[in-house]
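Below, in structure tokens: the form predicted alone, a single chain.
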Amino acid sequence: MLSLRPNAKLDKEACLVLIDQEQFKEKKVALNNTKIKDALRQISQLNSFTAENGQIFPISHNKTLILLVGLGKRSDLSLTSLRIAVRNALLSSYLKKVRDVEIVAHEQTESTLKAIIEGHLIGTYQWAKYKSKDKNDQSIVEKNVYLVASQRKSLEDAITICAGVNLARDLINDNADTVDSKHLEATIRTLIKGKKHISIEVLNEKELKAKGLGLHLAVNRGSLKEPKLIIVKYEGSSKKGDYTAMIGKGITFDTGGLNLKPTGHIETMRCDMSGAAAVIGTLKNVLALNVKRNLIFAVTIAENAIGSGAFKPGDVFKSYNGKTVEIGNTDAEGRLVLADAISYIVRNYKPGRIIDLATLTGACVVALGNDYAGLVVSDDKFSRDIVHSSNETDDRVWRLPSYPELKDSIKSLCADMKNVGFPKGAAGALTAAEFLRQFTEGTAWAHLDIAGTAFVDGSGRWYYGHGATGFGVRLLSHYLTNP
């Protein structure tokens, strides 16, 4: 839980008052207490503490425990490494059997305040729901902190987005067998449940089947579970037409089909629906902002799973939009449900743009790492809009090229076209995107390649532990707030 109060009141078991290394050498710490001013005195003398970034030190006040937290210098100083600080704080031994805490800022600027709020509600967030308790464990893991800083409408919506984005992790770190796409869809209906301007189109196998979506339907021919294609169609705005479409890919559990994946790369398969979860979130958030823009939620549901009536390398489908496609690898299984939905929405929903997000490719992993996602999209304007979002959310983006001969590369012998590019293991990530190009029908559109982004498989990157990192929500949610 996290509150807004406008001054300090050092009246809870703790306080981080977070301080840099030219606050800390001027004795201008934020926070007006005599008494704390005197012990940073007496510190600076001893040089016990230098206000370096990763620096905690402890000192006593009354009856609460105050947690210097160093910066370091101003200049080096990047939200992203702010958050990591708020983060390692909070988590630090010595707030271990702490439940309330309050945060005194280095300064007021709105994006301070956000990524502290951000280090704190994303930054210690952690799935423990198959963890046992320690019978014998003290520590206090949902705390209670109390940020200096006014009531302010913005910073309430970054308490809110940063729900967003939890939700989406928590649906990707869960058993795969438990999110499915009955629990995707229960998930959805629960978040729109009352709401006005809102309506919802389910195509469960049936529905797929009699609209043609033969590429959702083969990807999913191994699974036992039902595939879906979800449609939220949302109203925010009284302006007829425009609508944004956002599509994510949610294949809850990608075994690479007859195509396995091998092991050191299967483990985390889960989050193959990172992309629908992201989409989620975004709904989520866009509901509790009331955000005034037409939008369309999509996600598009499967599991490649193995079995007798698992699809074949070689084998051709046919598409929505009537094109067909011969398989050249079933682990290529993304783009072939996310390019029925692109066609079906774009058919039948006529959306001005559209933004898909999918755990697409290793290669963009190779190109960018895990600190960037691979951006490929229509128009420069388009770029422009989401490449800023993205620099004021930290989910960053890097924009891929798209060109023309392009197209060549995915074409097939006995098909319209193949699922895999060609030459073998060249620019992957640009081929999968070429291969969705091939089914917006003109439509604007932009691609997010967040293969790296997603999950982190360890102990932790950034302000993030192991697991999901609800990557795009944060994007999204800027980018549908600031038109």
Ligand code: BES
Contents of the next structure:
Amino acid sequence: MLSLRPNAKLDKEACLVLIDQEQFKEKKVALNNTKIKDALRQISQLNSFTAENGQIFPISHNKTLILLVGLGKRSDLSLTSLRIAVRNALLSSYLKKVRDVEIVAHEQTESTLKAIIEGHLIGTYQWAKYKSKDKNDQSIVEKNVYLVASQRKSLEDAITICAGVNLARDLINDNADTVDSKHLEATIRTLIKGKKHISIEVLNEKELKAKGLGLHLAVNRGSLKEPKLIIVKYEGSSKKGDYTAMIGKGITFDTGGLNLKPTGHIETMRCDMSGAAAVIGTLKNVLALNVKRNLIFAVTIAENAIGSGAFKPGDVFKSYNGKTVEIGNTDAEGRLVLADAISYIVRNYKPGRIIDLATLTGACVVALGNDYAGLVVSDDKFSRDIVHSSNETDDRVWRLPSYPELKDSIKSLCADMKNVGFPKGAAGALTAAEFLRQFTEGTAWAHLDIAGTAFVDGSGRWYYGHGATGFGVRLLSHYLTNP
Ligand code: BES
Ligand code: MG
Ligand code: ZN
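Right, the form predicted alone is done; let's see the coordinates for the form predicted together with the named molecule.
Expanding to the full complex; the earlier chain stays at the top.
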């Protein structure tokens, strides 16, 4: 929980005071709050607090524990490191059992305050559903944070947006067998229940068959779960048309299919629906923020399982738009479900632009690592808009090339195209995007390959702990609210 308050009161169990070295030297600390200033004067005499980045210094003041949080040199301080500092302070052992914390920052710009909000709401998110609690529970108490800042719509919105990010993370972190197509449909139906300007179309196995989404069906053949293409239409604008469609890859588990993934690559594959989760998190935010645009939210859900029913390498399947695809590798399944979803939406909803999000290729992780998602986009203006939202939100993207000659790399001898690129291993993120481009039919299109950024496998990165990051929700929410 996070709320804003106009003035520092020092009335909670603890108070974080965020200070950079310049402010500390100038003694220009904490909104001229005399209590905090007094406390600080004592410390500077002790000479042991230097406001270095990462330094956390406790002072007891009446009934309140004041934690001075050093931010280092102002010129070195990024919004990312500010988020990290807030997270580390809130998770520090000093505050383990503390529930109510006030946060005071001297710097009161909008971007700084937003970063503090995210440092709390994104930074202290923890996935603990399956950890048993005992009475000697050592886990960190969830906090009520009171941030000193004047009430502003933009800050309230930042708080709202973090809830969408954390919804996406919950969906990704939970078991693959729990978060199946039924669960995702129920989640969406709960979000849109009773809301205005909303309609939903769900294509279950029967409808996918009747309409001929043959690639989507092929991917799901080894699974006991039902495949679904779920499309939510939101008409927030008073004008008709000009839809922005967001399409998320929703592979609830990716075994690789008969081209089975080896140990070391398969363990985290419940994250293969992170694109769909980002779309659902954004849907939550759009409804909460009452966005005045026409939008389409689509998630393409299947499970890439093994078994005698599974689709096979070498076989050919027909897509919704009639093009045939030779299966070079059953592990290149994301582009198959997305291809059908893209052409279904292009033909039936005629959007002005499409943004797809997908944990699509290991090659993108090789190229860009875990900090930047790959962006493939059809034109420069669209690219600038996405990159702008990326820069503003810390959902980082890096543009990769796309050009007509790439089409040769996905040709097939027996079908219209193949689902893997040639030569093997060359620019896998680009050839995967090129495959998707074949289904866009000239619609403006941006593709985000989030294979590296969606999930942290390890103890944590930046201001994220282990597991899902919710990548894409902040970027999309910003893009849709800043026309
Ligand atoms: N879901 C994976 C991509 C992935 C890799 C996501 C690492 C998250 C982390 C995707 O379906 C996949 O398996 N892609 C293959 C494509 C190859 C067979 C052409 C890959 O990247 O190895
Ligand atoms: Mg795969
Ligand atoms: Zn996959």
